[in-house]
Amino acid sequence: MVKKETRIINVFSNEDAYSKKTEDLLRQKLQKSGFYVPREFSPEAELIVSIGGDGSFLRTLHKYDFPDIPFLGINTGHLGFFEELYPDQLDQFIFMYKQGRYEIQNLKTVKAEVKDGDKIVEYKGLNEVVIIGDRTRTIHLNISIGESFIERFSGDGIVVSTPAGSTAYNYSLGGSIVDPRLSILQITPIAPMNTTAYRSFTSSVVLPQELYVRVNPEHQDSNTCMIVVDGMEHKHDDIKEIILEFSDTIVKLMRFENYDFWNKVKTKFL
């Protein structure tokens, strides 16, 4: 039984050794600093620790499905952009976390509303929503933005990021990095087809957080689409509309004294 005044830490890794061991020894270290830290998801905790990767977060958000407590990432694993702090870093952690020399950086996520013949499916992103066709077969999308007609769509796919995920899937295609601090939707083609019979956008179209994407897959020889969300992937065989737009879910993810989002680019890709 635990006491209500107890302060409650989830913490959760990869199933990597190294990441394993990070998690033991810092439980072990909470415990030892008064705090409680639980075998099993408590949703009565103040923070939520993710030891690992940036994939590791990701699943860890989703797992949860996007708990309204803070996250504070551990990096294990090879870019960690979510990640604010390294295995040897874990006393510093406890020490400044409980003096609150601290900050919560507010990170918007995206919807997607897909309806799939008679039924609607709702998903959630912190990067992105792809939308490409069935064993890498080109796709044609009509898509506007809000009520204007924009493009017939062909080529791999689109993708749908937040300013968060803008440093993702969206950057390897070309896209602009965003900073975190605007409210802004970015569409980024996948391979699109420029041709006497398609003319598709070449680069990324950014929108404000008030505008919505409508996509309308036109069926050919496949009517399967897949709606990859955060890396995860989802089926769907009769999709006639999809519907993206910011959600209002936030994950706040906790920064401390003197992260800076720029230099933290700097560090990761220059």
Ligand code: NAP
Contents of the next structure:
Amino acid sequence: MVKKETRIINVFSNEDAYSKKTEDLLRQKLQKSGFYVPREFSPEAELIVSIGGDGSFLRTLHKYDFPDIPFLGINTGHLGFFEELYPDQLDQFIFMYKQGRYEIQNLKTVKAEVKDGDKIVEYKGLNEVVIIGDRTRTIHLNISIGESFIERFSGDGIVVSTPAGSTAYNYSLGGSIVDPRLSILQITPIAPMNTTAYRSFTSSVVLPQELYVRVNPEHQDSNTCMIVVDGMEHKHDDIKEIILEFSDTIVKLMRFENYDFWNKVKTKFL
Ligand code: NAP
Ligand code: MN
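Since the one above is the form predicted on its own, can you give the form predicted together with the named molecule too?
Up next: the whole complex, starting with the chain shown before.
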């Protein structure tokens, strides 16, 4: 007799009580349905369930370094743009999951290669990479797109957003909402200065997949720059150059019947 393969599902939640309760309930239900739910992250899992909001989903994604395993988000009372279900839909989820009645939405990620002194550090983000000054100082960034020098930006900073991140910080800054089926990166300014002293683009610019963005910060009274990736801050003291482009990593999100990007946008924003 052939031993049936163990089907493993990772389940994680944020710290709030409702999320923890939902996690316990889901663990029980999954084990009853024949799945194995380990206490620690298993790279052999076929699915990762994240219970919380977008913020906790992003933190789980980074904690396990963008695993090549589909994610399902269960929203416990935040905005929940990445989340597909609510805690009252656990039975429905298991029923549909076992029947394979779902689709995988593939989301592209952005990477930033940061040259700090003689070190090179690489970051990856699902939403965006933000380049911003330390504290409230004006930052000056020389920005090139592909081989062409485009502008010397002056202001608070810039956001380089993926389509998935277009509805997050990018949108608050007046950037456009981008359908994730498109492969474009958007550079959106944060408080761009436009005076006789400084000239910066005031709207987002949108780039095709094949172009990269090069940023050379101009250090004046402080050399410190913050690189904020999906809300996680990294301080750098001597950045010479930052190269931004799409990374090869894809994030797979589980979506069920009737999922429609624009319907999601409508229900979350209007
Ligand atoms: P946070 O400051 O607690 O939350 C920012 C808000 O953005 C939350 O409501 C979050 O949803 C929502 N969000 C995250 N990703 C989204 C997406 N792709 N589409 C639509 N909304 C999204 O920080 P956080 O929860 O750790 O999330 C990190 C993100 O916050 C960053 O990647 C950045 O995009 C965003 N952010 C926004 C602003 C702004 O709008 N002014 C400023 C800084 C950072 P949940 O409520 O479900 O967590
Ligand atoms: Mn949040």
